[in-house]
Amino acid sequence: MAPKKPLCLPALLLPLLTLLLRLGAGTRSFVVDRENDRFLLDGAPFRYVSGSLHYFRVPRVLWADRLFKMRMSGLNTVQFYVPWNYHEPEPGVYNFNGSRDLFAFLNEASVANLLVILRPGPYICAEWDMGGLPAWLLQKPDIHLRTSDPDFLAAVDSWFKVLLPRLYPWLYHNGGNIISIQVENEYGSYRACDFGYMRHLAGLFRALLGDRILLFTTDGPEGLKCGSLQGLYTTVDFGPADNMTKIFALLRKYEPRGPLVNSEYYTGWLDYWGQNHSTRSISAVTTGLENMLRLGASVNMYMFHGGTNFGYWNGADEKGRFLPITTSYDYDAPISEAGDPTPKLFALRNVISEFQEIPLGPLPPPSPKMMLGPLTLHLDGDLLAFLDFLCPQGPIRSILPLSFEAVKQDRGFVLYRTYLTYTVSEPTQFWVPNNGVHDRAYVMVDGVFQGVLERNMKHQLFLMGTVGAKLDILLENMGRLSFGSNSSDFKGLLEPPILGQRVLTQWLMFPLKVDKLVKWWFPLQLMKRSHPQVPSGPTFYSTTFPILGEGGDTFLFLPGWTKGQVWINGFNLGRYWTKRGPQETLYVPRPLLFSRGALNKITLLELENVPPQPQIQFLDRPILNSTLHKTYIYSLSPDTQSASEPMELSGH
């Protein structure tokens, strides 16, 4: 068992910790020994065996547990990203509190005796919304991301002048635990290939961090040409199925001497809604790791613990069609989404033990799990009934619809409303040209749900209505593109909709504050509204329930529900899409729940259709690989890839 520690370090002890770090900083160094193809830590040969963990995907109260398990697995280093959009929600507004306190995470890594490889971006991919870049950058529609565009560089410079000086005391030679820092991320996979941009970043990092910290780049083998830069140490990433000998030989063309490094060795893979759950076999992962360690390479395993895309933070890919990433980021990693050791972990630990000493003692057992239910949810009312609470400042008016970015709504939902100026007595085609729905539109006429339009997938509905009828379109941002050569991914209605032959104009746009409604206003027991006879379309449901005893981690199962968002005790647990899969349950960490009989509240925003019995259950194990609905997509052409086909994607 890990020694019990206080949940937070009292403020009075922080200066003492800083002083102790300083006292030990004098002779500390982490450098490349090119002559002998190795790293040196404090002058002694060193090889890191590292794992990726993202503090922004794990509740803060669980950081210490996950890091301790990584150390007990034989790792000596943890690698993690810093998502810019998580810390600067508005230009010049910074948040390093609570779950965003990455310095507390650095301290927890130090307590766990783990060194740190830091990847601050500015772009990180990570299957995170917009690859970590803040959506407010797109308020300048012509901005060129990840280039020498002055507007982009000005924003990057401003952010790094806040972040990097705060990291400076944590550099290894200053007494901290950060041994190296990555510049950008897999830049060779981006279309721009702007070496001026990379040189600017390298100069900025040096100016703010000094010349003693090791700076490096990471790219897939195909990206080394545009991603590497003289003066930055070049590393590569690849998985168990790739040809290690060939890739390391290619790396040597860019970094002739020094240690071989695989900065992202894939232990698993990500999942997309509508496709099968991804897995990587234990034997393939362990064999690949063993082969690299025999070569003397340093390795970081991506991911070692994946965690969860809580809230609206998931990213997306575009490979023939728009592919949003699931809420679960379990990744088939050695430590499961619920923080449990898996057979893959024990197999990797055995491999690591052949090459270096691992800590004595057993790994902690799986956490206690809880089953509960079924529970019946009660109808709170349709979303439109709460519009005054969801958008208290009132709508924004425009002749043509505006994007999320134009109305300064980074994520979540915007309601678009207009009124028919003529009667449509026969079913008439309703569509948005140029694939202009980003990403899903829930269409209602006079409050009656008509159906869904979906980016790349379903492009039209047929509507009727009388003159003056109210046309509402709830637009859902399903996550911005996060990898590779993606262009700026604007959200909302990007073109004016067309009904029959007429372009619809005179729009009202309501940026919705759904999280605030759930967290602050629903508990006030809002006056009950009139309910539709057969609820359909965007509708709120909720119930309360006690947990007797201590409870445990659990997995929310929503049988028969279609698609929507879930909150537990005001915390945004993430998206569910039971109808499409493969993920059928949502991970509920035990710290989110009140135990010993206190009442917990669960709220659902179901966006499409409610089951005949609006019930939920809490299970003691996840369901991440349900493929019953794997072909539930709207195929537009023979070229559209079926949902069950494997996708070959690279990069994080």
Ligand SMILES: CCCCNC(=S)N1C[C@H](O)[C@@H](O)[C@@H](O)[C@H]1CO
Contents of the next structure:
Amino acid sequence: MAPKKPLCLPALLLPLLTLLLRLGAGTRSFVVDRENDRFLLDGAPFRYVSGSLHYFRVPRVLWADRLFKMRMSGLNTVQFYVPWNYHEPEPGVYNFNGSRDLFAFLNEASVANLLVILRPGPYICAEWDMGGLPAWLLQKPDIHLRTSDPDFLAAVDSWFKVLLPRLYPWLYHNGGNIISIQVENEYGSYRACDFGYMRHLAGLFRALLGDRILLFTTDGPEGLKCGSLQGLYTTVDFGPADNMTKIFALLRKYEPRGPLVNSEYYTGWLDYWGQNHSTRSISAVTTGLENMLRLGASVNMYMFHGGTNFGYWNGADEKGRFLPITTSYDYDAPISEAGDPTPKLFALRNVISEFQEIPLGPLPPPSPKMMLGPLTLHLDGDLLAFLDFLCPQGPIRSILPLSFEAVKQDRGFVLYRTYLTYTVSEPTQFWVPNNGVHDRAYVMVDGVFQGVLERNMKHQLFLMGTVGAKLDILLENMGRLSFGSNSSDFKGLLEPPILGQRVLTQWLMFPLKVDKLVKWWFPLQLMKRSHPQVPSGPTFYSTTFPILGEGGDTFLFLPGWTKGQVWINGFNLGRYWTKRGPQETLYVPRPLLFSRGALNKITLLELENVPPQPQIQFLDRPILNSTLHKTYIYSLSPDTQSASEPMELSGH
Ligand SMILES: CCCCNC(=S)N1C[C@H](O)[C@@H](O)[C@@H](O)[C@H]1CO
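Coords for the form predicted in complex with the ligand, given the form predicted alone:
All chains and molecules follow, beginning with the one already shown.
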């Protein structure tokens, strides 16, 4: 069914291509039958039972496995987003290679005999960094995201003129497997409510995809007013605890005829660092699905397989305070983060089997799991010792500190450095006005770790230092707001820090290329300049280890470590935050590891405190729901916006 790899076709060839594809594709069609409130596929009644799987959260080598399991669960369709920032890392630079090869994923879906519901945004939410929008948009600080702002629309048009023509051959009526395409994402939940923007997008999609593809919108019930648009099929999203009858009745005000559609039926939910692990009960999820299928609705289950926020790709929400999403996107989904069928999957499969034929045959068993360790890591050196490797082009100078966007660093870390021009001989208040640490700051004086400042959570430290002392602040971007943000989520030191009564000026900014350094196989410990006896603050640790047998999927456990980043064989596994929880292990897919005795390398960048024994283990099961070690409660004191020290309440 899948067409050959599509060429890069200028839109002027569209009519010719359409003719050729129509001749080749015969009478393939996917349409809304408003007379009978249903979809028609090639003229026959059709209801999709779909599941969400995000290719950008699963290593490419595992795509076929996950899609096969979805098909064997009884699904006939897979739904996924296309994150703009995953494919256009810099303006005009495009990446559709490796785990970013969207077209290879489309082909894998076709091989698995799954139709596709595609959601290219431009905004996708999805607990993904900046909701999929590229951070480089913020290099125009006053840009108005998700509106008719000409600067925003120019970037959107440029991106979609690259992406959408490549998708054209993959449309169902052209011989591909894409049956429908979503415009924007829950736009009705965004404050702007800019119909001009939505009309612009609808016009662009029509111009580049033709007039046959079904275009639709998705909104929560409260968002239908601003999120729906004439000419786009209106769908809703809601979870098992919501009132389906009431919501579908509301939907009927926008779509009086045609099939009822829930585009995001939540099978679980997302996790935030520092909050309890989210779950949704099997009984609630299966009851809701059964009731919808009985109504004849088409349903997409969000998520059917969640996967992982590798690297720095997690997004964040703002609920009174900044809440970064965890590395695991297990989502308590029917297929676990490690790709294993769960009891929830079998229960849903039983429900689906009551309404439509499901493939015969068993689901594959859970993948083999591996335990290993404990392994002792050795100290490579503190991060400052590698500054010339981490920032080979040298620092950017400015009187006041510059944001990540201003120094063109999208994610990860920037080091801010200044030198004291006066002596503070007593512990002196050090803070950043207007909650200006975005998002975490690791503070060193002359290389000695002083402590952490955290957005919304920890606003002050007390420092001492002599004139000329080096003040280093490592700023960590914990992921950009992906939902509901009423302003752009700039990162870095957004205000000049204050020490005592003085504003600190004359800053050096070092954008750090940590991933490049870690990928360098040359042993870091041979490169470091300083040999700190007791490492303090951001520090690299590593070791190598063989896997003697075949190995298997495994879960990296970091007992006693605090917070940091992990790489295995140069692959950025994501963030760990053992001290904050609820996630205490990181999923390690078997394909990342070398077996049969070949050496694997693991590198940690620990940002705070190393355990007395710098050891790690690989477990055969995940820990995603550790009761929170501490509930951090900071009260903002009214005078200086500074917070008191944390009251650490034992979570046990
Ligand atoms: C806590 C608010 C989170 C907002 N996101 C919501 S409601 N969701 C709808 C959104 O469309 C989807 O991308 C996901 O982000 C999903 C939650 O997993």
